[in-house]
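Quick heads-up: it's one chain on its own, the form predicted on its own, in structure tokens.
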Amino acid sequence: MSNMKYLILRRITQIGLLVLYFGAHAYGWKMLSGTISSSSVLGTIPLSDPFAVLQMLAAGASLGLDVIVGAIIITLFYGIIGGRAFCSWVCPVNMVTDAAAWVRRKMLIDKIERKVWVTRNARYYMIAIALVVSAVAGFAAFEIVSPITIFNRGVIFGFGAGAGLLVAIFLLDLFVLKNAWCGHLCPLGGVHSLLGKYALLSVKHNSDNCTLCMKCKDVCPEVQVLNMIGKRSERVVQPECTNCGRCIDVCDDDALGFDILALGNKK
């Protein structure tokens, strides 16, 4: 089980958060209440999704101070420390897309030539579209259809027809395009990529230990961030890395590991 360390830790975190949200609604727990978009820790510390806040501002909504402070807290945490870790350690949809990726590998679907191509920059276009639609429609547009919100609220209040969207994402990732949702389309993933561009935590590669087995690239949902494999020792600097630890889990050569950036040291 040692080669699943970060996978197990991620699942504990993701499921644990959902349990806390459910417990707050069902039993009045105070540790973490609300939803992923807008939460409160111990009934005191606000946490707000910066992308949801941007959509509400675009829609012309008046926001309370707690919502703004909550967005600042999240922005600072991921911007300074976590990078894009939200996508792999917090977002519940990650469990759906991880399952699709696992089935793809087991069914060898990755070996079948695919004609579908979508630029990974599509997620950034989705950010702009969501903000424009929010401004025109007068409400936070992406939050209405967000599979993250649907999953989170489904656990708290029960799944309805929205569960069909989660199934659609699973099938899209499985049969149409590898890592389609998280790796290409999700605008919240794009926002966290931008937030965490200069974060201190990242994966570092040691080329002296690497035997070029390429297991890391097989499991990485953002394989382009591992462009240093087989070339040089270097930190992952592309902001699309989700700090999921998949590559570290499968590396038998101790060539990959998490690293905290020393100020002024980019290598």
Second form
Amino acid sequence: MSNMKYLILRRITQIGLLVLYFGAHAYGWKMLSGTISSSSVLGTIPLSDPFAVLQMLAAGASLGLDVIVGAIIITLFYGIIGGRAFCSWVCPVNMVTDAAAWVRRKMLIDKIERKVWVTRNARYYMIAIALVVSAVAGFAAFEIVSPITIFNRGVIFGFGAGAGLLVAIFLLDLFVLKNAWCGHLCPLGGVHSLLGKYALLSVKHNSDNCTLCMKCKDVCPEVQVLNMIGKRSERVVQPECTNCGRCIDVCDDDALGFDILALGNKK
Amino acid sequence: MSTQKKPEITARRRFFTDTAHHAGLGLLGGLLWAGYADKARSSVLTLRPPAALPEADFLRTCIKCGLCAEACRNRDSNIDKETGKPRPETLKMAKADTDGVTVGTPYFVARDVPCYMCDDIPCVPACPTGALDEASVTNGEGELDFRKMDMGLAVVDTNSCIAFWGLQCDLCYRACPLMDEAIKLHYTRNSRTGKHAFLEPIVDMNVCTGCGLCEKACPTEKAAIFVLPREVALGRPGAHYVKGWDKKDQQRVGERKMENITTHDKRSEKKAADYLNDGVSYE
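Which structure goes with the form predicted in complex with the partner chain, now that we have seen the form predicted on its own?
So here's everything in the complex, that chain up top.
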């Protein structure tokens, strides 16, 4: 099981947070109430999704102090531990798309299917479109289609037809394009990529230990960030890395590990 | 046969094609998205939590966190006195298939679970964004005041209200948390029987908060008293109608003296018989 360490930790975090949210509504627990869009820790500390806040501002909302403070806290937090750590450690949709990626590998779909090409920068275009549509429609546009909040609210308040959207994401990732949603389209992932540009925590490769087995590239949801594998010993610098630690899990040669960048040490 | 070579793909050509490609796909996505967003707006009949901003502002300010619904469900004041158990929560969060309510936003259906008008209004301070505006339910002493809630207005369908038939029913009157203020009973003689009274429920629009307890209590198959958002329930006479007998309304237009008011305009220069017949030819 040693090659599942981070995977198991991530599932515990993801599911644990959903349990806390569910308990807050169902039983009145105070630890973490609200949803992923905006939460309250112990009924006092606000946490808010910076992208939702950005869309609301684009839509022309004048917002209360709590939600602004909450967005700043989240921005700073992910700015330090890696922006997309949200995607792999918190976001519930990650479980859906990871499942699709797992089935793809088992069914050898990656080896057989015709290639569909979509730029991985599509997520950044999605951010721009979301903000423009928010401004035109007069409300946060991504928040009415976001599978992330629909999943999160579904666990707390009941799914309804929203479950169909999650099935659609699963099928998209399974049969249309590998890592289509999380790796190409999701604008929230894009925002978190931008937040993590200067993160202190990231994966580091030691090419001296690397045997070029390429297991890491097989499992990586953002495979382009591992462009140094077997070539250079360096940190993963591309902000699209989700810090999921799956590459570290599957590496049998101790060639990958988490690394904390001490301030001032830019190597 | 053409001897032309295949067109060369220059950097310039690639740049223009790529730009057009991205802009076009972006526009396509934006149009689809904006089209869906337009359809996703809530129906005008949606009842929002207490102190909600006007619908357009509410929709842009609500972050869909559900903290109001959570506060509503887990409020201390929510123990049913008869059973000792908590009552079901009033505020629901719209699902993707909830008819006519934007997904993820809080709403309530008065006939299912009305608002119980808690003294401490726990749902409103829970809102982190100001979509539920605490100031609008705060009185002069700085306390939360449930009398200032405004979710809608109860409307009576006098045709299906059995009290208007002459049957003795005052369920809505008794269910109202502001009994004898928001709903008053109007006694009139029942000339059909000659010896009974009609006890007609009449809603005072200045007092009613739209909590919906009356709608929940109504015994008819489909409620004969029901809450509508004020925008839907009320008309608007327009600024040019002035209640001359109402001091406040009169002040709205200022004290205008009769001798200073003129009805003279361009038409007055001709006699009515002339301008009415303008453009008409007789042959």
